[in-house]
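Only one chain is included here, represented as structure tokens and corresponding to the form predicted alone.
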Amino acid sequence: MKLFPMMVYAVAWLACSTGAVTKPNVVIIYGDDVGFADVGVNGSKMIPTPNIDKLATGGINFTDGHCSASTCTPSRFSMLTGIHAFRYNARILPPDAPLLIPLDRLTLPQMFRQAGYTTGVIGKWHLGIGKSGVKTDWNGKVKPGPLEIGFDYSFLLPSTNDRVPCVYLKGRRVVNLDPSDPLYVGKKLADVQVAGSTQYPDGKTNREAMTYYQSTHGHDNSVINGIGRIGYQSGGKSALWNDETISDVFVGEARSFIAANKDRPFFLYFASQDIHVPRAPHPRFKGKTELGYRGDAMVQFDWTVGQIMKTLRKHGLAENTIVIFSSDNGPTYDDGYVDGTEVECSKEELDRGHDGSGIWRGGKYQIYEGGTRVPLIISWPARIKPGTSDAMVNQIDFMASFADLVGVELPAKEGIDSRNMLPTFLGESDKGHTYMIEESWGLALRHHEWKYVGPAKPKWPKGRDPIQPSLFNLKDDPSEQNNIIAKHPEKAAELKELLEKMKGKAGIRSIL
């Protein structure tokens, strides 16, 4: 596929005093489990988000913007590769999983590097680290990881905050690790019962060790910082993170990365741990909402956005930096901890009057709109005129779109599901996708207001009924309450056939 020539867009880049063209920096601020209506500009009344709202009023707020899947690992995989996660059977990764992204695939950071950018990732990773079939050595060089797939700088929460290991990874080394207290990670307690390493309580047999708050389901393996986790860890006591200061640490790293690269174009993927469980906002944010730890963690995340924007302004970079704010999937409430969320069983999407997905049905883990329709805000003061767009767009298209922007021709076999939506992302077109896949345990296909949902057997949360083939009209029924497949069998058959075609190995870009 031949992309639009670089010269079409280069004229919009700022000129330096020397007359040279300056490429825009690109910063992706990625939330975790942040629903469409968890931000004020999209309807939140109970969670103040002034910094996110300010970003939206200065850029484009997409009301039909999507991540590719309704769970974290698949969405992150797709955004960084331009490939739908189902092609690699990608699911939520367990602790100590190997690197999911193939080393021979072109990635978003590699594409930016080809264009002369310095690339960095700060925050939650959850895409695996290490080689398949080889036990990761957390006491040595931990690889392959972000540095092997295109990032120049990496500071990570290696898995996710409810899973071990509960340490930071800078580059290929665990931060502040004491060699006399070696770090081991495993799925079973027996895997980490190593003499000479700190032993942490097992939540299955020692629930009283969960002093921060109790778990509601799962999250009862190693108890670290008074919080039960998924998976077991021993050792690494000096390297443990403090759950309440993770955001401060990540913001500090972002400030340093921006300052170090202020004189050259950079791409920064900033992946916050907020508002994923265990929600543990800094004490200065506790009590800022009436929604317990979840609402307070969202206020903390809004502060994080404000600090990144403040840093860009400090270095004179705000005008020519593309800032993207979004999330990896829709909202969830009780996701394993007694953390102050209060959701009635009969109204599982409603937390004391707050619905994180707004009018859209469902959230994390679900195939319905609330699972993938997330906040998507794009700001570039030098180029983008503020406004709102109802174009149907997807994070998976960042690969092809930014390749166009920076003048990299995307090979036909790379980013096979990523389509060039640059004019729409920049607000220069109101044309969105005609067809778009949504992914959960199964797949759905959007066609304008029509949505076909294929059959699936949800594995999580437990107890979910199998999903039957369904057809919805989002214009008439935005909350997906009425399955009209019996009334429109021809439309359902048409979308089912196209979905099967789009699942083909060649990728979506080759057929649409």
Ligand code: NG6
The other form holds:
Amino acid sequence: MKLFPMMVYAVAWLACSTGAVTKPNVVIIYGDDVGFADVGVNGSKMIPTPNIDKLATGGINFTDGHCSASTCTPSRFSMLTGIHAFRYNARILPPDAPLLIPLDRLTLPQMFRQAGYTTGVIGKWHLGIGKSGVKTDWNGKVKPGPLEIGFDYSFLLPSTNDRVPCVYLKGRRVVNLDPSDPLYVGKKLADVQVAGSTQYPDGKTNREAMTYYQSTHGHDNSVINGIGRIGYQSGGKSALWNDETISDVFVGEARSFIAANKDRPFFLYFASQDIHVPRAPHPRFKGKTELGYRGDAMVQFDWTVGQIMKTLRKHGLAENTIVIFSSDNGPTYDDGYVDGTEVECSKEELDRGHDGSGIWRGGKYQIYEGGTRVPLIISWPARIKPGTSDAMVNQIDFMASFADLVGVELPAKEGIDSRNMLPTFLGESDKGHTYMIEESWGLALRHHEWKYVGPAKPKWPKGRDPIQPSLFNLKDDPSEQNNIIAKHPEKAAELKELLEKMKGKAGIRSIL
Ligand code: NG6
Ligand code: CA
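What would you give as the form predicted in complex with the ligand, now that the form predicted alone is on the page?
Below is the entire complex, every chain and molecule, led by the chain shown above.
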């Protein structure tokens, strides 16, 4: 057994030197709100994740791997553009937001395309769709979106599962939309009260309509499938998704995409809705953990990973496919619904003994390590030797790193914050970043064991981030309990100055 991957490695290498090697496929399996320790290999004991663990033990498991920010839209923006989200003021997007990624920027899928790859996105988007200043017509061609920024194939949950519209978008069209029940999306109820289109209960005046479970805060606009959502929708009844089968639908899409592209190199960005609220795992996963919907949704996500791996094996693609497993921000518990998640706030968000961020402090919305230090597993049986890596790395670096792997020259003005970490991502070097920015409501700068946290605006999210500038030493104090800025003002000043420089327009790659 041991010999087999080595043989493939040797063959791939030989083929490489003759120029005949097939480029590896690249699949990013992206979780939503999955914390560092929500997976078994990083310490989760109460949620079984055998498929993710198998991926980790066959690849590199990073202990200091980061998404670029502690919320969804900014992290996804940075992973797909190689640019820090603060440069575009990227924030969690409302349901009817226009496309956030500028059409004239090089994107990760475009870069793969230049190298001859077919590119696809399946899953949650949350990067906006449509043109700025023009109301998106959901009954016509919905664009610009993924197809305009480098994806050849796209099957989306357009925003987030807690936001309208609760329909799938395939290419530029809403799936199963009945033209006699046109679909409207808006911020206010009045925006969507159009005669002839199905009207859904308004959670503000009709909470009883929330029959799946009630919302705890917000999520009280249109109530669809018994779940209150953010934003208002009317129409599109025949197109509504079923919350409990979203994972099955996405897995089906992934199977078809892989089968259709098995004979040419492909890049697949697979973005699951798990384990974001409203957590609604398929009934076959309910009760698989003692942690209610959140734990069960994670078991469902692990099943999804297993199905994608099985599909790759079925088509003989398992050896030469790079599979990345990661998440868009750290864990959260009650994020808006009464879904059985129990939090002991006094114990730093511990749910019945399960701590989704492990020893790292905090989670989603926070500048503390738990906000951005997420599971990061990279597997490529044909080349990567299994192991763990403590190198400090970031998803924002995928663009420059994969450009190197597939032989695309990244222009200086594109992906300006993306740095080439290919040898580290492939486990051939243990050298991580010396300096790395972490984003939340404010910005932090990591430097080896030091972490400087800049000032955050004293607004939402209340009390979650330190408002005053802070300094932590992660070697002595990995859980960021002691702000030692008063003891080391010179270190804080040094990092503050560098952070200001890194924020400069030219981008990080040009200065570090
Ligand atoms: C917040 C929502 C939260 C979640 C988050 C986005 C409220 C009260 N809270 O505004 O439920 O949707 O946005 O999550 O509405 S993310 O993973 O897409 O960043
Ligand atoms: Ca998220």
